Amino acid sequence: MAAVEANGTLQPNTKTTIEPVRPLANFPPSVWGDRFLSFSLDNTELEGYAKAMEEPKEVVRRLIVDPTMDSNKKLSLIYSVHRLGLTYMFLQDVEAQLDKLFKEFNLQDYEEVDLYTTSINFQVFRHLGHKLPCDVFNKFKDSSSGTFKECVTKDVKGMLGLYESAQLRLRGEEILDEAAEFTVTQLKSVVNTLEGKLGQQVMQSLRRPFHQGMPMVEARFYFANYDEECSTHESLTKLAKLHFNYLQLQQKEELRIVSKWWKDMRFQETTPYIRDRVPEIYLWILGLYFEPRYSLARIIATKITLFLVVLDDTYDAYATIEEIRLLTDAINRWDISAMEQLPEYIRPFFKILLDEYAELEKQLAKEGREKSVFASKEAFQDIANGYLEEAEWTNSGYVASFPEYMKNGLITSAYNVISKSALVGMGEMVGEDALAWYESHPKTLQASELISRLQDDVMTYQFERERGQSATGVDSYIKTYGVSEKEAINELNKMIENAWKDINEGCLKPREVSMDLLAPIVNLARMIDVVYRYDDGFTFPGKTMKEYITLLFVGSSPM
């Protein structure tokens, strides 16, 4: 094409390159820089903590199985073990005790039990898979008025327990629906008058109930705010401290590994427009499973999710529609020869993506488990196609109907990629049956996906609008059902609330699969709540995620 000189005349034989108009988002830079690259793991120290845990662990185990312990005290102990993130150490013993106590359950036995103890017992059974009936709370309601008794409003600790219990409700459990509304109103009205630990406990629960929090962070909060419960058994306190220290060392080393990998891959140089969020993504994956045995799984899932960030930001905040079409085609072909059709800036990413997956396939083929890598790769291709559809909508100014939006939106929520990638490094438990269960798209998975999509949309739709994005759940709902913005958000929040009820039901026995496979699904929904309840904590990670990263990787563990 001929270039136009300043005087306006055409000059043949000169070339110019017109830089395309790009939808740049100008994301904030990382607040961490290279901070986590300098960590150096002392294996002797790590082994020292592991060895030191053996004695208190055995003492706690003996307490759990003690046949002479009162059942309420035992349930209180198991509750503290669970809240401290230690259940995995005693799983068989805990399940045996709960199975026995659940079989012995009698509603009449709860007639004289106070609200706080009733709530703790209810939570223990529900958290660990037993459907203790919500009828245990009936006695706290006035039969004539149908409201909660006056004495309940004076029992702050009991109300807090009831509030946390209500988070475990199922569809149709009206008393717990009422309890959720009643307790949140009552607790908000008194929280500023409370002092000491009780005030901190109520404030923390109102900010985010335990059931919807990140397990590792919730364990630290419980240790800090419930020292009376933790210190009932000295061995439990000792074990919790050692466990926190052990995990912090292991996890800082994992964070160093993925930080170094990210730096070595030079994504910030080749694709400088993307969000630089390595510690945030590692935190997100840590939220899925924190147990030491999942160390490799966390590293693999973090890398794949970082690929997803590059892909998302390329589609959403840099590439032209023509470039998006070419990149989608290349990802569907999944062949290095497709690199020739790509713009120069995205070629390094495409090559690294193919190389990393090829290496994973090679590693897992030795164990006969390469199918989990294929599942992750297919999910990655699906999301590229989903992103393309959203880009086409934006390019044409089309606002999809809500059902149409949700069909594609459940794919672009990234849920499927992250959850399937989380399975890759989990070992033998992820066999063909587990993958088949995932592919059947069970109700629990659907519910968690819905939370991932809509919680994100409710919090980010205004930012997306400002950037000219037409595809958000809020806008689609308004268009389809002719409601106000406020009504749309209320309806989406109701859908999120019901999805949590479906998740709660899916975790009760008899389960379709083991809790090991369910846990990452539930925890991914929890992490969505952590990141998006109050703000877009991923794009602008100055609040919650910064606080959590500081707590787990920068601050010291309880000594």
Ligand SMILES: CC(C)=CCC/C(C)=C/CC/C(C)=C/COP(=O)(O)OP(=O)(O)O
Given for the second form:
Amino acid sequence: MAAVEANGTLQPNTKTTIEPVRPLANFPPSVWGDRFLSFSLDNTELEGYAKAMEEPKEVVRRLIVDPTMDSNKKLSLIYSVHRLGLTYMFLQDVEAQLDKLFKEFNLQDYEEVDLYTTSINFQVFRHLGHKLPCDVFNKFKDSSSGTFKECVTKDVKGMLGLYESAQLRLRGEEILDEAAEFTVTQLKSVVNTLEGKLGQQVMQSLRRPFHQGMPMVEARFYFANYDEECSTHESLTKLAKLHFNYLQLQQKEELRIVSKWWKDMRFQETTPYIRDRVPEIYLWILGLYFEPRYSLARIIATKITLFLVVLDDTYDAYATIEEIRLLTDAINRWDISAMEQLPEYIRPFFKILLDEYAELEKQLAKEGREKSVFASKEAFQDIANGYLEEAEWTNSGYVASFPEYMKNGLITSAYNVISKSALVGMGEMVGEDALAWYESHPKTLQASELISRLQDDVMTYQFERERGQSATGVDSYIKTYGVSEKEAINELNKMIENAWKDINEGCLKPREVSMDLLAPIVNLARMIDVVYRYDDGFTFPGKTMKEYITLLFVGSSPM
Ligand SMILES: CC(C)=CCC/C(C)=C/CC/C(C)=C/COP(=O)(O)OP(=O)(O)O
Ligand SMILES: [Mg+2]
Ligand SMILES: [Mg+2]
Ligand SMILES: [Mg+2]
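Switch from the form predicted alone to the form predicted in complex with this ligand and print that structure.
So here's everything in the complex, that chain up top.
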């Protein structure tokens, strides 16, 4: 029997919960399904590759330290070692060689050196932390016209090297700003006329420069497109092949582990509205570090980043503002008793989140390094608060000023929580000083966060604007500075370019921390270029991410 309200409207007297309107996004489904679950690692095969690497590795090491080798030839060898992702195997020897060669550097010695060799040397020194002066390129400019000489436009290989060198520029290195623009224009105008390997090399670099690429994939591209350089030393080719085969087995096993974990946690059933992107997130974390010693670190960081996908999509594409407030409060309280205040659908996530972190704390406490887990957890709470701030703005239709947006945006970039989570499994190199440096929010980390936040916004703001999100980097900038959408995007791209210069600066010696601790931050910025240079490659992963996952984990037989 329905009760009749005073105002005469009929109210059903059964407690019917009226399902609220939800901002569903209907994200594209997974490209991969369960394909990566069936891999089974043959440890004998893995150990076989490790053993087989020993001999060619020793030959390459002897070449690197060979005192009789001409310095330009040695720098060219170290360049190939670096582009093949093998520097970590020879780091001490490589650094000793470069320290010595850098001390001997004399600008006069470069008077007769061609553009390609000059650019290889410049790249090697800058990649390994030495600030070779950009003056080495002055002689390629016409002093009267101020433009690059005619002979340069005919030297495609030299221009390719200059283009890759320009990606390593710092604030104030105008000649490299000009070089970046000049070489892109010139290389684009000739790329379709080039034959053979040089055509491949230019096409690959124009698509994405090495410096902004994903190291693991860039190594495969270098091996494929620069076989002449690689085969200068037969042992280098042999080592590179064995190394790829070793890494591929280890990474396919890691991908199986995280895929199985994700399936066992049943997220696709409990929170079906999220993006189902396990291989893509694993690829992202592989981009941070591919060295074998970081295997456990990758598994930990992948799980935490997958939690972030659930969190972001819950806030952006499902929860009501009330539910968002309850979930944020529960995450701040970080206590299982908060579960009862949560809507049914998000309780499994909350429980798994707390259990996973409790397990990590227990594991790391054995090494006395549980502090790294606390740092990750606090950063996780920070991003939940950052996502809540965004949701309150959207709920009230408030468009934050650009400075206000960016203060919150560096947090919602997720690069603080992901970089700290990447530290958890890295072992004893992550001591108190490493954590303190990360907690100090250094310029390099801020630059990586800015690149993540703004590059994503430039690529997803229309999609998010249509869905009612009030503040993105683009709309905040337009409102604050009263400029057109086009100008706003142009300004944001300049900020991204300057952030890269800050990252380049932060990696030059003397460094605040070791390169091992800087690399995850730099590589996170690189992964933004991989995922968002051309489109929203994460929500719609059918292009670059699909190509890279296929290259690394699907089918390719041992080399
Ligand atoms: C912001 C960013 C690129 C983060 C990269 C790091 C990362 C993998 C975060 C996890 C959440 C996520 C996939 C955000 C990107 O999509 P989105 O466009 O929905 O992120 P948004 O809601 O913050 O705009
Ligand atoms: Mg989102
Ligand atoms: Mg979001
Ligand atoms: Mg976005």
